[in-house]
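This document starts with one chain, in the form predicted on its own, laid out as structure tokens.
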Amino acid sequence: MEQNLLELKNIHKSFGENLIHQGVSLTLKKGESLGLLGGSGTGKSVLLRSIIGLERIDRGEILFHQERIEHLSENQLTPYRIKMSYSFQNGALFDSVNVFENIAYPLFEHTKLSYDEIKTKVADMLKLIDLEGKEELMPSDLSGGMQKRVGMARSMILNPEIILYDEPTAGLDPANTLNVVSLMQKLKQKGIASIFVTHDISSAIMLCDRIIVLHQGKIIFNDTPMHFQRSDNPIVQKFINSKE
């Protein structure tokens, strides 16, 4: 049988008297892509920090191919944050420095890779995400679609098993949407696991083997997108009328 690459237990986290969650609990395999919905402060995002330590959980645990990391230290999450990579909603570029040095960033600072290898390994990576040659421009000659997939192309330039997305398509027309929705189907294709916070329906049904709801700190939905897209709990039935 095939272990979990990752599996959250029974989690709970609250910020003061706000419960978030209370009593989440999930699992990832290699290589699977789960689609994570739920209306808005439902903890969707704080959920994927949680998984990487950006926000500490209150109770539950958090296993890393079988081993608890949730109570681990900054420097101690650090092999875990190379192996878990988070793609935030809006790129989260460096201004100040160009594509290349935005991209490299992560293999500057955690292989011993010369500049040369290093420039081939973006290179390469501007090719996947089609921005081949684009290594000079700036953050503020890109696009808004064309910023996400540059973020999306640092957070796995190490080659992470699982990459967490945080909104992708947020803000995107449908044309960068489908570039980026595009993006995510080839790295699945490489066998790359991820958990795709959104609130695009359409793109989650597109690329994931489950669709997760969130609702009032529980998952009251967990099944594949034929099963979400024929459910008669009418919480799940909102999500689908309201799909593009």
Ligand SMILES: Nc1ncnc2c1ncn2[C@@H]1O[C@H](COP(=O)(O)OP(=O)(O)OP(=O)(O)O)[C@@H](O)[C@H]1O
Given for the second form:
Amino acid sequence: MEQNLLELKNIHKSFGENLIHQGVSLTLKKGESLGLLGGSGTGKSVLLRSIIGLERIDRGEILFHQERIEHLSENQLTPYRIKMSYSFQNGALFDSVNVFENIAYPLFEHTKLSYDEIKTKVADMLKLIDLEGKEELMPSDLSGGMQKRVGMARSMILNPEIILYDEPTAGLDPANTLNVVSLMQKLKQKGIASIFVTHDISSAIMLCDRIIVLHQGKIIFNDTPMHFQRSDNPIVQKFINSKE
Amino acid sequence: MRTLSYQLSSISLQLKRFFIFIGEIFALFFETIRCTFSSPFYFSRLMEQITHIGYGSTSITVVIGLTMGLVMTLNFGYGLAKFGGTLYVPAVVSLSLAREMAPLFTSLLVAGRVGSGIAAEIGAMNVTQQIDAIRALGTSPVRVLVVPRFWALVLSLPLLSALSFAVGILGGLIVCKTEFDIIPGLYLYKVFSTVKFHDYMSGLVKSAVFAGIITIFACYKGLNTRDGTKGVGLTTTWVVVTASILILVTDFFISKIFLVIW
Ligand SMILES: Nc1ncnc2c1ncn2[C@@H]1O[C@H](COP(=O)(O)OP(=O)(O)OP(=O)(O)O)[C@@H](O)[C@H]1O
Ligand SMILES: [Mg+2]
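Can I get the form predicted in complex with the named molecule as well, since the one above is the form predicted on its own?
To see the whole picture, the full complex is given below, headed by that same chain.
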């Protein structure tokens, strides 16, 4: 049997009175892509943030390679944050340094590569995201779509096993959306597993092996894209219809 | 009865928040020290901050130092002249400059310039998720942001106070020469025979402590900024006011300690 790369067991999370997750469980296998759908404010971002430890869950277990990580301290989380990366909704680039320094940051921090090796790696990465030769630009000089791609580049430069994408295509025009989706496809072909939070159902269906729907703190659907499209669950129906 | 119990519970809630706040400030301070003595230490970031925070504050330091020297000498001079005590002016001015005025006023100005700058910068990074990004990429915001700023100011502020003292003494010299006919040789002799090693030390130690207060409070508030751009504005104001008040209060206690132990 294939081992689970990531497993969430019965996650509970609330902010004060505001109950966000009430028993969320899911599994992610090696190389698999999960599409995570849900209305605005259902806690999709909070779920991704909890997985990588930016947010603490109240109850439940998070297992990475069968090891529990939900109780680890910031320092103990470091090795997991190298293997599992989070691609922020708006890129979250460091705005005081240029594109090169942004993408190179994890390499300078976590590897012993020489400056020249890092330069080559960053140049290759920029080619992959279609921003060749843009090392010297500052984040403020980039469009929203470019910022997102640079943010994605920064989160995948260490070759993580999992990438958590938070709405990578939100607010992009069709051309930029296609750019981002094809980038995600390339990474998927490299065998990188992912959780893809999105409102963009067609991209999710195209890209993902499984679709998960989060509704009122629980997972109400978890199956293949094909079953998703044929589902007669009213909430799923509403999602599919909202697309048109 | 009901209002009383309501008020009591609101007071106890406020107290609880206050103690949590104090606890978090100390936690940030100890984390800063811990990160300083474990690798990696970002030397280039430290140098960058020393240039930005320390070197960048020299001009206002010179202005405040010179003004203090001129104004204090003028006022003490005319005040003491009534009692025929003009000759005591160099001693009085230099002693109060070294022990109190130079470190205190330099630190207050730096709290305004640097404290607000740090708080705004880190606060803006926080509301744009850059702090989360630092954490998500497996690095520590304290190590990357707080440690370089903390040590940059703790090293720079005593030097800035010394500069402010030196310029203040120069200001005094000018006024003594032009207004009270005290020649520079005599003035400097008076200054250096009055101000002793522990007076200088008192000023330097104070500056270092004030530097620690400014950076820890500014970084703490920056790291806890909420509510977008508006939050950043509130953070900046809060840091300048709180740091200034704390500097004034701490100044009294450190002065007292130095008077007792020396
Ligand atoms: N730090 C926080 N403190 C308090 N409440 C929070 C915090 N972060 C998120 N929330 C609340 O948690 C809920 C879920 O937020 P989340 O950002 O996960 O939604 P989402 O599913 O990602 O929505 P969207 O599709 O709009 O991005 C929201 O009601 C939000 O107000
Ligand atoms: Mg979200």
